[in-house]
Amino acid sequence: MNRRLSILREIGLAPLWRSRQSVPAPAPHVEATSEHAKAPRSAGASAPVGPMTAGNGARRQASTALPARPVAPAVVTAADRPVIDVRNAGWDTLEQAIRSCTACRLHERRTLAVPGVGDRKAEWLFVGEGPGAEEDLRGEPFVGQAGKLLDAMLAALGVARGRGVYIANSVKCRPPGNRTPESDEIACCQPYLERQIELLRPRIIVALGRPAAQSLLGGEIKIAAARGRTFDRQGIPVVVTYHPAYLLRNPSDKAKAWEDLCFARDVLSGA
């Protein structure tokens, strides 16, 4: 078994592709209202490593979009969000503002606030929710089995954490029992996210759920409606899919946020 089957297999993929000609595979999802913004390509930039023989379909889907229409860049703000200034801080003094942040009551219970790891001068962002138990134990994000998917997904794309990806969170401590961060504590981590974006520079960004979506987009957003759709988040484009752990409780969406990442990976490829 080679090495790529042995990654599809693991994200739950492997007799999707491997099949494909004794058994024909779902034909790729297209939303009706795909828009495909285009960020402008920094020079020297290279493509995403590695042929994705599996990304044919997502390629398609891309192709097939309708005309791109503009969409406006959107900040999440809110009018009582504690005054933390890190807007010329280098990544050493914006990582230590995080582990030492007392802003809001997510403090009180975290063992360790969870900056973010990977690639400082990365082409691909992967923001997330925010960290679990392990990664609140580690102040690593997605260590867990969660991160066990990605870690598998971005191999099956070519790429790895500390190798053209960094992996952050929306907010940098861990809600109690896992919940949903609320919206008061993602506006308190806004400006170490914003920061991280305007340090890293990079030229997509990857939202893992709905509120990694919102933290980076702003307003409500929906999965389902929001699949297969660039946004343009200040010349950057977005691209929002299924968190991985919201995949190990439904492994039938695995091939969704295959197509999601392939779908990624087209828009960087054009960008």
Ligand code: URA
The other form holds:
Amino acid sequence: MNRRLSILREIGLAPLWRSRQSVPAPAPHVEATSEHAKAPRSAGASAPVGPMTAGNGARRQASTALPARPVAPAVVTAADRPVIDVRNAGWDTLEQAIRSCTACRLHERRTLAVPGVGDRKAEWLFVGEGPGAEEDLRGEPFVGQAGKLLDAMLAALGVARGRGVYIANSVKCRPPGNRTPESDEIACCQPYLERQIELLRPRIIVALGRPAAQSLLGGEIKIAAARGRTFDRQGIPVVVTYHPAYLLRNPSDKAKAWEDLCFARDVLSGA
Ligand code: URA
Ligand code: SF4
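Same protein, different state: after the form predicted alone, show the form predicted in complex with this ligand.
The next block holds the full complex; its first chain is the one shown before.
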């Protein structure tokens, strides 16, 4: 048995290893406007919606030249609202800024902030919710139980953390007790994810669960309704699926998640 099939068996998905041939119905198109020149967006902001076909956002955008001026990765307090300015930060500076960030209340109880991990030239970006207990201790995303499932899914797609994929979260610090991050926390942390996307320029983004979709698309997204569509985020297609932690609690939905990943793979390959 090849490795991919054995991984699929392990996660209970083997019978679903198939490519979706048909292009799904025209999808809503959410254009998340670039907010990086401004204060963090308000998470509830609505975005224009319009059709987008499944493959047309998959082309890599032209690279934007980075200005040569020095980087000031700062958390600046403007009036009563912290503003994160990492517009010009390179990877290392960005990670440093995240590790020392105190812009929202989540910094108070974290052990380590969790910037993200993976291949900085990846075509795939996976975005989760926020660090859990183990991630908080190790400073790396998805290293607990949910991470094992995510790794199995990545392996079935033929990628791995550090090879073809980058993994990040909607908030970089653990919400106490693993609660869902609040909208204002997601909005506050959003410039970091924004900059990660700018630096990475992935060809596809997979949002794992609602907070990730909220951070990426700027509005309240229901996973069940958003599955099987592509959302456009400044020319990069975003596909939405269930969070691995949810799948551990609801294993019967693993098959749907696998369909979503196959869909994402098809979008990436321009199917
Ligand atoms: N769940 C997430 O959303 N992110 C992690 O990094 C770990 C678990
Ligand atoms: Fe800063 Fe994000 Fe951590 Fe809040 S969650 S303190 S914004 S890094």
